[in-house]
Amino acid sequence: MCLTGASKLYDKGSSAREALRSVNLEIHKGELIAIAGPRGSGKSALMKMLGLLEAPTSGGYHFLGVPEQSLSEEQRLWFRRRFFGFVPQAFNMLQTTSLQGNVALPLIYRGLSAECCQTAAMRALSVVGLEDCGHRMPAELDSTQQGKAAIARALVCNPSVLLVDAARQASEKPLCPEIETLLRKLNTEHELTVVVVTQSDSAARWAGRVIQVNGGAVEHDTSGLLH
């Protein structure tokens, strides 16, 4: 994943906001990365750009050597489904569906058989340590278990990149130790590239690389790759 002079401008009628400005950034396969910064710093916009959810207003982004601007909407969707797993900030679990059913949803939407979906969902739940919770409803889980379930749902399609939005709107509470340990395990044992967006300053404790974002620009990068 490589951003070159990438900027993002949100233009809403008479007002415009530059969320990112001239970002140069390279993320290598197998890294465990935290993108950290205060609210409004541009870190979420950066994650969306990396995940092909949004395109840069100017500059370029290459994923697997393919320039983002050369992709049609259908091709962008294919890349997202094939290579990325997303964990949203609010987890977005269906409250009337079991944990196994929630985790299976990405495969159900793709039209796979019920047996295939349920088997894959239980496999993903096992990876995150929730193999005994498939029958439970989301409301029966604590916040850590819900976070693990959201990660399982992101893993069910076997992505190569996991994008986790762990930023909080109202607090800077860090990731709990169990989630930190799980992300490290996924990175090392399952060879996943993991990118986590967070407001917390504690990321250096668990991330292999910390990218500090502020005012739409990369202020600091512990990899030494910042130009």
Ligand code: ADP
Second form
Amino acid sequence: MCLTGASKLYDKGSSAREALRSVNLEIHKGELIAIAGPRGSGKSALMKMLGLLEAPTSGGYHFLGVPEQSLSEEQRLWFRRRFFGFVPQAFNMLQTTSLQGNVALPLIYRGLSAECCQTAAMRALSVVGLEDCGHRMPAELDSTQQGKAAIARALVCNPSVLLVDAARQASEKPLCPEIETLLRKLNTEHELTVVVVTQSDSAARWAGRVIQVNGGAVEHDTSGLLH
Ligand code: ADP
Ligand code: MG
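The form predicted alone done, now the form predicted together with the ligand:
Now the complete complex, all chains and molecules, led by this one.
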């Protein structure tokens, strides 16, 4: 994944906002990365760009060597579904559906058989340590379990890259240690590239690389310190 001079301008008439300013970033397969920064610094905009949810307004983004500008809408969707798992800022669970049903949803949308969806959902739940909770409703879970369930739902389609924008709105809280451990496990044992929005103080503890953003620009990147 490679951003070159990538900027993102949200143009709302008179109040245009530059969420990202000329970002250069190379992310390699198998990295475990934390993106940190104050509210409004462009963390979510960066994640959306990496995950092909939004295109840069200037500059470029290559994913697997493919320039994103060259993709049709259909191809973009295919890449997104094939390679990325998203954990959104709000977990967006359907409250009237069991955990297993929630985790199976991305596969149901793809038209797979019910049996196949349920089996894959149980497998994903067991990867995150919730194998005994498939029948429970989202409201019955504590916040750590909800985070794990959202990760299971992102894993169910077997992505190569997991993008976690799990910092809640009020303050970009540190991840709880259990989720940190899970993300590390997914990164090492399941060979997933993992990119997580989180708080910098705690991130240094568990992430292989911390990218600090501020005002839409990369202010600090620990990968430079490794070379
Ligand atoms: P963070 O995730 O670090 O809190 P964001 O990436 O969500 O920051 O936002 C970066 C900047 O872009 C903020 O100033 C925000 O107000 C603005 N922004 C984000 N999304 C939109 C949007 N859809 N329309 C207009 N402005 C936006
Ligand atoms: Mg955000």
